[in-house]
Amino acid sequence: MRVLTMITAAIMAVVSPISCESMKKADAETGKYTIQDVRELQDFLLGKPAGSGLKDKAYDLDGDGKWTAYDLCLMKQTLADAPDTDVLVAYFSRTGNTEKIAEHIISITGADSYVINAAVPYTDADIRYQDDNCRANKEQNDKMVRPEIAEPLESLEKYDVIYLGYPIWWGEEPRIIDTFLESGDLSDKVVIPFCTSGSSGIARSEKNIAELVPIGAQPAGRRFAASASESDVQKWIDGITIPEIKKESVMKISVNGTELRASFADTKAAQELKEKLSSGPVTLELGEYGGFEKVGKLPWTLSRTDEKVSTEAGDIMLYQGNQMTIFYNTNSWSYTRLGVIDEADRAKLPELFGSGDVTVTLSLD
């Protein structure tokens, strides 16, 4: 709180309150705000260039006719108190046209927002269509180009539905959209494209998106003119049927303060283990064996379908029906498969399991 107060004071010291009589008065109880709103108001108070249409924003939260740092604090608090959402609007907008549509979707759905900005921003010269050597021409002519994103999202895990917006460049999505698509796992997400253009349709970009990465479901997208109203967007959203995607349960393995993730095997024992963990976490003591595995007794006996296998680091096996073995190296023996630790976590195993006994906690995600 002290830091926030200092920041507020600093902004107030350099920015005098600005009259906003012609601007909409905010309803602090019903107003919907996003991270983008916080950025806009903060940039405005710091005297940075503001986007078009800023005069129509409901940023006077305390109703005193001015935009001040106190309004910024109220906005941040409103955002913090807002219910969590599993919907994200991610968009790239070079000229602001796609941003307008994205803001309508955010207003209608209450979604979180994420602006896909290029690490090297696109200049006017970069998108001068008449110049064959301009940056955008070169990128669109090479499907392997992946422009770097300035501030990549750390994770898409919390989102089930992603509205993905972009302008149409030469009949397709800009290559930076491909960068975004390849940066996260969308196999259990609903991705809904939307775009803006002068005349080109969305079909080619939809096809490209569907073929680029595994996506859980991709309902039909929509192309909008830059002048589209919020009611136009509302009608489109009202007509979308969001399919339900069944997510596979993930086993979480906590060891020495590190959390590993694992997928369940397609065995009866794995299904039984999943059902047991649905009642709550289970803690096991695993002892060292052979310099390649950790093994410990389970609180239950699971169904055995043993087969002779050559294990690899990350394999989780059932041994003798009532013991679980986690491998951090290789071995050959008869086991029943329970699961496998995600590839991204396997490099951690030797350090986590390489010496002595360990305590692990199993749970479901």
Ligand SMILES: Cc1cc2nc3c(=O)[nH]c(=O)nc-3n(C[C@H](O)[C@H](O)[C@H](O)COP(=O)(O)O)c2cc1C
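Numbering follows the first chain given and starts at 1. Between two forms, the rigid core is the largest collection of C-alphas that superpose within 1.5 Å. Computed from a predicted structure; not experimentally measured. What changes on going to the form predicted together with the ligand:
- Once both forms are overlaid on the rigid core, the distance between the two CA positions of Thr305 between the two forms is under 2 angstroms.
- Asn322 is not among the residues whose C-alpha shifts by 2 Å or more between the two forms once the rigid core is aligned; its shift stays under 2 Å.
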The other form holds:
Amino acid sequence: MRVLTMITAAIMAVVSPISCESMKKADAETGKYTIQDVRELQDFLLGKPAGSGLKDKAYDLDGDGKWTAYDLCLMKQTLADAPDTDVLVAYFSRTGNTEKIAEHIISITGADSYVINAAVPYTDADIRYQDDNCRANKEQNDKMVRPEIAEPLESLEKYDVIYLGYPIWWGEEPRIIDTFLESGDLSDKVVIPFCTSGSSGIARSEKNIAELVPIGAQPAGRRFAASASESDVQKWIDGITIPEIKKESVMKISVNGTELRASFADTKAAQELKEKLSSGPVTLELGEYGGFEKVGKLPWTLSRTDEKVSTEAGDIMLYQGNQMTIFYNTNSWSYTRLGVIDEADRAKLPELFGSGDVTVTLSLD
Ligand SMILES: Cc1cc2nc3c(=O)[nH]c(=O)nc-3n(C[C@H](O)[C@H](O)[C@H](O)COP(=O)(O)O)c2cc1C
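Instead of the form predicted alone shown above, give the structure for the form predicted together with the ligand, please.
First the chain shown before, then all remaining chains and molecules of the complex.
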């Protein structure tokens, strides 16, 4: 954002208002702008060559009959005010063809974008496929190769739909796409592949993707020619039905500023607890007991389906119908299961729960 501000300031300093009477009048009320629009208007103001598509753009946001740096500022503002998107376009493109398609998708959907770059960039020699020993060929010949990604995405959590783009290399997705697929949890995401190629289709790569990692849903992807237009992409997107993925609710347990995540058990009591938490967070005082658990009163009584169990660290149990127990060690007794703390968070339990009483806040994610 800072870079964009500096560029805008530079434009303001050097460009006097540019007349663009021939260009479409602004309709900022209905205008939905994307990063691509910002780039196009910025290039126009900087005097860079522009495609013929520009004349249809509603970039006169202040309605003064010209495209100026002020319009660019307004456009940036509308972008900043735009609601957060849950759509991501993630793509790898070595020679720019897939990138063009990705930019069309971003422009049409208003998605966020993430460029999958290799930590060791692919040189021209690396992709000279006529050379049997070039890096790309060697990677494609070995299904286990996972080229490192330069700046891995921190989290995919906010995205529900991911358009995943790549060039076809030897009939398949480049191995760096496999690196990306294996680096996050896609089990509750919709992943829609798209690719460019000289002529090969997308089918083999789609099959590979579907078989590599658990994916919530994978609607049919699409291969584009490098020359595909925005309207070609628009037609494809218009025809996609995005399936709804039912997301499992997660229980968040906040303890002394540390947040633990837990899944609910498949019991009536767990269902009731979920419903109670859907009205808002609940804070409980849990006392130390026996060197293996923290236990405290719930504000409600939940349905008991007690069974004798040997608990493990991370188990969350209902005790006597109206108390909640979180185990940081093992015990055998009769309880009703409420949930279990995620494996990744269990290692934190001894330190968080190891001594004394604790205050925990339960909420839904
Ligand atoms: C190593 C390598 C292998 C390729 N294999 C194929 C192929 O099997 N079939 C095909 O139609 N095109 C193939 N191509 C061409 C690319 O798929 C095509 O140029 C693509 O649009 C490049 O996308 P990009 O500009 O986003 O990198 C290959 C290109 C390279 C570099």
